[in-house]
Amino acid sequence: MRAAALLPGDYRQALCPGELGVEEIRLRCGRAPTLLCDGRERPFSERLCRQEDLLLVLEKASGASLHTVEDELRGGYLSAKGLRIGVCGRMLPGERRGFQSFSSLALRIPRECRGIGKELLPAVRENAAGGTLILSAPGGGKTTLLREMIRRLSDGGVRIGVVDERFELSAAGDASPGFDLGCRSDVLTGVSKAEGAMLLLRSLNPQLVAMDEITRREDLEAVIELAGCGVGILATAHAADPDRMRLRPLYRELLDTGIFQLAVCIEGQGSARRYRLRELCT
């Protein structure tokens, strides 16, 4: 497990080799460390976590250069070769905004799950020239399903440009190719979704652009630009279903563009996850 390499030595030893189904590792100061499996947390060591344990993880994840990732940390997370580490703690006020100290970390474990959502593929492939959204609450498996849909569509003949802003889709490192995103995928990492989408549009001639988590207005503007150029879009968003999307102004505007005709709603957690297709009214 890639995340285990970031942990203190005794925590690494406490993990069972080849532990299956782990979605997150949680470290909280003054509490026992836990694993999130199938939607439930359970402790894996009796030793309570200390502030220095959190600092050690962050130092390893940043390549011993925490100061170089301060901007990313201000957003509440740190990306490390496919891992997203959520950060919580005491923040400094005003212009010096940043973390003064850390109280908890959530190491999200990326994985390939080949074969998931195979029943969705015909509908998603048929809509490849249009727009498809993958929806769930945070931690619901959107990125994992998106990764598999990209691979299946790409291997099936669709030329896909992937904007991997946080290295979560590809999990590519300096010496590692990361996850398999298909033989016809061109992957752009370490750039914002909006900027990356325009770079792919200008230089790679994609039939479809895939991106994880539409969250900002510039993401919406990039989606509109792509659709106007005849490029299909496969993306994720934080919402349980389209009805709840409409409670957020940005998402309501996104749906009102009529660009997205299909939504995949992920229900349940862990091995109990189910996928439901919904057509979106235009």
The other form holds:
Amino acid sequence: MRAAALLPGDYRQALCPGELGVEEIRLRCGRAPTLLCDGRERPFSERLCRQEDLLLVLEKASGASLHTVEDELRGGYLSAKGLRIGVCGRMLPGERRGFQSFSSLALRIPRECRGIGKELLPAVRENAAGGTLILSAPGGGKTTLLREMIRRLSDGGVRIGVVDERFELSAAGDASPGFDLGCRSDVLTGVSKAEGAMLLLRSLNPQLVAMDEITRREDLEAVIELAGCGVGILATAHAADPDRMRLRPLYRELLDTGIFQLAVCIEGQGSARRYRLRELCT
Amino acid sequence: MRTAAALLVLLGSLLGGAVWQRGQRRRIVCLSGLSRALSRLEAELTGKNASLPALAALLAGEEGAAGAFFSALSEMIPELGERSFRQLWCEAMEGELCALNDSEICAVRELGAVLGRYPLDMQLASLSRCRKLLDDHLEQARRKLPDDARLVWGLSAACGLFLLIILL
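Having looked at the form predicted on its own, could you now put up the form predicted in complex with the partner chain?
Zooming out: every chain and molecule, the one shown earlier first.
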């Protein structure tokens, strides 16, 4: 487990080698560290986590150079070795943002689940020129499903541009992607979705652009731009289903554009996950 | 025999003065090298937003104690995660920057606690503060060295002569 390499020595030793199904490692100041498996947290060491442990993890992840990841930290995360580390703590006041001190870390462990969502593929492929949204609550497995859809569509002949802002889709640590995203995928990492989508559009002639988590207005504008150019979109969003999605003004606007005609809703957790297709109508 | 012993005492006193002067010269060279290295570190951090391990490797090429310090730090970088950057910084200091006085060591140690851990502007402010202190001390040491050297040589010679007179 790559995430284990970032942990302090005693925590690393406390983890069972080859531990399966771990989705996250959680470190909270003053609490025992836990593993998140199948939606449940269980402690893996009795030693309570200290502020110094969090700093050690962050120092290792950033190569003792937190200033090089200030932009990411302002967004509440840090990418390292193909992992995403969610951070929480006391933020600096005013416009400066950034963290004054850290209280919790969530080391998210990206997984490659080959073969998931096989039954969705024909519908998603048919809609490749349009827009498909993958929806679930946080931690529902949107990114894992998106990754698998990209790989299958790409291997199936679709030229895909992947905007991987947070290094989660490709889990890329260097020039080569960590996960197999298919033979016809061009992966752009470390750039905002809006900027990356335009860059791919201009330079790589994608048939479909895939991106994780549409959350900001700029993302929405990029989606509109892409659709206007006749490029298909495969994206994820935080929402249990399209009806709840409409509760958020930005998502309501997104749905009203009519760009997305298909939604894949993920229900349940862990091995009990189910995928449900829903047609979206404006 | 008494004459030989007295001469040895005189020689010892003079040697004490020479050792002091050599220590001061080493301190000046160390301060000067470290100030130059920190100035380069500041410029690299400001311009390129580079990572500290890369900068430590770059500064390992500096001459003298500063180069040796950054070289030692660079070699310890793989231990990150087991020990904090601050600990590695302090450990590297112990071996290589022993020519500095207490307040200078304290300032450099404080700098190690800030580097890589806080926002860039705070790191740069801390670097600038530390460099200013080192520069002030360097200037002071350079200015005072001739006078202090004369004083120490005079004192050690006088002390040696005094012992010589007593013994003879």
